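First, one chain by itself in structure tokens, the form predicted on its own.
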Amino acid sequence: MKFDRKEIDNATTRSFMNRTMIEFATPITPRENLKRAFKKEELWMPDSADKGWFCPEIIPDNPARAFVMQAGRYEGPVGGNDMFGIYWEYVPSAHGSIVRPGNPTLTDVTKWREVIKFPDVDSWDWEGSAELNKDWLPAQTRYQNVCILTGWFERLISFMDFGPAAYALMNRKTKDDVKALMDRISDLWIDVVDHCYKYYGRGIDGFTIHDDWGAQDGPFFHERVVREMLVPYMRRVTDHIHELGYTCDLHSCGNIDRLVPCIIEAGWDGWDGMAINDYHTLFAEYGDKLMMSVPASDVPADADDETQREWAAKYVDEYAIRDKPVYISHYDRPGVEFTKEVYRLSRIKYCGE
């Protein structure tokens, strides 16, 4: 499938994350190309916008977190109780929700078995959701990832508030209880994954689970904490997802360069990180083991069209490598000409013209 200039000439545009994205007249769908990318057989460099998030209303966290994405337009409430009955307050300026700190559900992590009530996943209206989305999901041209918005450490934060959660994770007196809780959370995600497999089947392509591990100046915790307290429990879930034939991405914010080996050890296929990470080094060292969302942070913000094309050539030269697939991050995207040129050059590099 050699490159044809009509793929760019016949392109249209759409809005994504408050940015103008280009819909190229591609020879296969972006969804199919991203499937190929996980096999290192892509026809062009995938874009982060090629991933569609499927967040069905029936999973209580999605309306609570104001993140419902499914067939039709969601008109229901945002904010409210999540699957554990914990209240999330919607913040309009952030377009998202947060548990208001200061009144945590769990104050002593050793008591979680008595305090935390795990949800009955069977009770959610899976059949109704499957019926609602049965035609919509297969028709999507973007890779459909089911989002699990509150992973392991983030779930602990929602129970305890940030400071106590971080302390519990690193306190040798409580870590056995935390490990038991993390294992139980993995049971829950496996249950959710199995229900998605049963009711959505091949209408979905994979899963994205959110678990932020860092701030702007570095990780929240040391690698050895992650390896002991998080990696084994994540690995149970990623292994199960792979057994069902799906892929799994970790969305984890923060400057977490030194935790990338832990992400790989936990079995993730891809990592959606922030632009503050050193992707030049990370890609060179780990690009064959983990599909990363790589921003174009080096491109000047005021770059004119010609400069954008010059930087696109550098980007493709560094990152368009067949056995090290990446997708273009939605962070720090410099402009339309950059996107067009990355598409054109990566198509030619992979397939010729």
Given for the second form:
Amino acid sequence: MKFDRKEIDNATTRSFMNRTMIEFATPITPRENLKRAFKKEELWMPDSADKGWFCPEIIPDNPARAFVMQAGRYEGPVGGNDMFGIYWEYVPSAHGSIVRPGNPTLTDVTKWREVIKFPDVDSWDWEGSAELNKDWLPAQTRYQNVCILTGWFERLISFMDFGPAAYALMNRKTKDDVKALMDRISDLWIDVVDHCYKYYGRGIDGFTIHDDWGAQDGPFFHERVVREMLVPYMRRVTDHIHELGYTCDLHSCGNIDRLVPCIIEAGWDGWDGMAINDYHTLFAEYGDKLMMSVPASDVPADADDETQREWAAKYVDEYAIRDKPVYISHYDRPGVEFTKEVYRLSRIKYCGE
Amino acid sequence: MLDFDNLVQAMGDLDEDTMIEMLEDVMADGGSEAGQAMEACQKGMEVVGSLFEEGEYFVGDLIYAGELMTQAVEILTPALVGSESSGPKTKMILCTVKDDLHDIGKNIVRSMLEAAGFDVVDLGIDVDPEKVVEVAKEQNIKIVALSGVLTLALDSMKDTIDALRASGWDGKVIIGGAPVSEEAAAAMGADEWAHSPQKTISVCKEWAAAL
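Return the structure block for the form predicted in complex with its partner chain; the form predicted on its own was the one displayed.
Below is the whole assembly, all chains and molecules, this chain first.
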């Protein structure tokens, strides 16, 4: 499928996260292209916006965290109790929810078996959700990943607050209890994945699970801690997702370059990371093992059209490598001309003109 | 006599078992060397802070060190009460500003400030400017540290500083957190700004010395 200039000439635009996104007249859907990218057979460089987050309202975390994305417009309440009965307070100015710290549900991690009530996943209205989305999901031209918004460490934070959660994770005396809790959380995610498989089937393409591991100035933990306390439990879930024929991405914020080997060991296919990471080095070293969202951070913010095209050529030269697929990150996107030129050049690079 | 360098090292290494064992040894005679032990723990915290700045330690390590320091204080306090080491400390206010519910950075800074010898009045999160003014004036506190994570926290920081100045309060304010910068500090009239706990401690120590 060689590149045809009409793919750009006949493009339309849409708005995504306050940016103008271009819908090219592609020979296959972005969804199909992303499926191919996971097999390293993409026709052009996929865009991070080619991946949609499917967040059905039946999973209590989604309305609680104000992240409902499904067929139709959700107009129900946001904020409220998550699947564990933990209350998330919606903060309008942040367009998101947070567990107000200071009064955690779990104060002694060794007591989690008595204090934490795991949800009955069967009790959620899966049949109703499957019915609601049965036409919508397959009709989407974007890859559909079910989101699990609060993964392992983040879940521990929601139970305990950040400081005590971090201490519990690192404390030799409580490590075994934390490991047992992480394992039980993995059982839960496997249960959720199985229900998604049963009710949404091939209407979905994969899963994105969120677990933030760092802040702007670096990771929360040394990789030794992450390897011991988180990676094995993630791996159980990612292996299970793969067995069902789905892909899985980790959404993990922070400056966490040095934890990328842990992400790979945990079995993730892709990683939604922040622009602050050093993607030049990460791509060179791990690009064949992990599909990253690579921003165009080097491009001057005020670049004119010609400059954008020049940077697009550099970007494609560095990152459009057949065996090392990446997402074009939605962070630090220079402008429409950059996007058009990356599409054009990567199409030609992969398929000819 | 205890080798206090080893205690500094145990704290710096986050070696909880060794540290607790040494502190219990200190307390075996009623705590005649408790003051020196506390100073050693504080030096150990400085080591932790330096290792964090160098990228050897992480946020989790700072939190862990804070927990160790809390334990050290609990063990040594019975011997320190009434001693020279328990003399007056500089009091300061710390809080996360109005409409911001984040407490991670604030709590790390609090534990390190306490380890550095400050009496921290932690007003918590989502704190009204009026509350900061009220406590600062009532308790005659001259140092205020305002924390925030959201970009919108900058507005609340400015509101808090404006309220403090309007009340006639004449102390120093440092702002901290992801969205702060030199420009933001200048624009809102903050005396200092910091992204790291170390800078916050260093600035507050300077201010405390000048009080």
